[in-house]
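One chain follows as structure tokens, the form predicted on its own.
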Amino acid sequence: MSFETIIIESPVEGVGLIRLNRPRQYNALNSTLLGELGDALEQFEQDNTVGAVVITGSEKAFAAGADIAEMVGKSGEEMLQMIQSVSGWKAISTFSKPTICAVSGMALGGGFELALQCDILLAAKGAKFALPEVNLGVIPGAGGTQRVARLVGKSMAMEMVMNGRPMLAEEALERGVVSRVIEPEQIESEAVSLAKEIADRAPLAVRAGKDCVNKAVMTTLEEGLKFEQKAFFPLFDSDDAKQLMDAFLNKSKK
């Protein structure tokens, strides 16, 4: 399968890589890119050699937001139909395998919303995150208001949504938006290295862990605990758990 707006690399050691590739538009998200992103993720979903996926952009921009040229003049109903017709907006959040987003430069508006759907977010030093849609007379419409509020709290989320307040990588780390801040020249290799480590873990446990953490940020503690228990006990019947526990005991006896 060939793509116009993204580059995908063949899986290496269980890791697939997707690179957003609209350099002249700073990787602005249009319907073509989002559709191709959905297709690429579906391709990796069906590939049993892939255990994790890295999504990245360029040094200057992960993605500078939605493509305004594609939105100008559209009615609310037309925008709704356009968003619902492309798979990319939901493809990351419904992808069953771990996703790691490596952000350099700008992650603005829809670009930030896309990054927030990934399981782990890494940032290069100097990376900037923002939801500046208010400057265009609209608000984030792909989950930005909900995901940011859960991460940074009500007051900061209000500033970001109502006033477009930017957040640099270092502050994003302090607030738990990203898990690491890395030198720009190393961020992709670090993301791939992390993805390889995760891809090498017991896949049923990894996916169960992913589902439980995602449940934790979307529901109450009580509901999350019930969900965790339902995911926890069946893992003891898996071959991975039996083999890894036996290997641990045998190693400890030596």
The other form holds:
Amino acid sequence: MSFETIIIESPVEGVGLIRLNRPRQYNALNSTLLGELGDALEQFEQDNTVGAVVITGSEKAFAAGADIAEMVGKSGEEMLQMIQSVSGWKAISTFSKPTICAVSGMALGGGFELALQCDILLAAKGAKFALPEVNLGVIPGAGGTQRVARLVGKSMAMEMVMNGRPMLAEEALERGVVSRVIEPEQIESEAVSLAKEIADRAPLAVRAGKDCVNKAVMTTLEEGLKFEQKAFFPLFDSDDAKQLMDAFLNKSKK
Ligand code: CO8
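Next, report the structure of the form predicted together with octanoyl-coenzyme A (CO8); the form predicted on its own has already been given.
So here's everything in the complex, that chain up top.
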């Protein structure tokens, strides 16, 4: 499969990599890019050699949001149709394997919302996150208001959504939006090595862990605990659990 607005790298040691690639537009998410992102994720979903995926952009920008040139003049109905016609948003929200987003430079609007849909978010020093849609007379529409409010709390989320207040990498780390801040020249290799470590672990347990943590940020504690119990017990029937526990005990007896 060949792509125009993203670059995908053949899986190495279980890790697939997707690089957003519209450098002249700061990787603004147009429908071609969102369609290609959907295709790439589908390809990695089907590829049994892929255990985790890294999504990244360039040093200057992860993505500067939805493509404004594509949205200008559209009615609400036309926007809805355009969004529904591209596979990227749905594909990232339903992708079953772990996703690590490595953000350098800007992650604005839909770019930040895409990053927020990945499982682990890493930021390069100097990275900037913002939801500036209000400056265009709209609001975040790919989950930004909901995810940011859950991550940073109401007051800060209000500042970001109602006033476009940006958040720099260090603040994003303090507030739990990202799990690490890394030197720009090392972020991709760190993301790939983290992805390799995860890809090397028991896939059913990784999948269950991903689903449970994602559930935690979407539901009540009571529902989340029930979900975790449902995911926990079946893992004891997996070959991985049997082998890994045996291996632990056998080694510890030596
Ligand atoms: N869309 C289209 N083109 C863009 C975008 C964008 N989001 N961002 C930058 N560009 C283009 C510029 O138009 C310009 O093109 P050209 O060279 O042809 O004039 C080129 O990139 C370079 O941009 P600038 O000249 O502006 O460069 P600066 O370094 O001065 O500024 C910025 C860079 C800060 C990124 C600035 O361009 C900017 O503020 N961009 C807009 C950011 C923004 O508002 N993003 C939010 C968009 S709305 C959104 O994301 C809604 C998501 C809803 C998803 C719904 C799914 C269900």
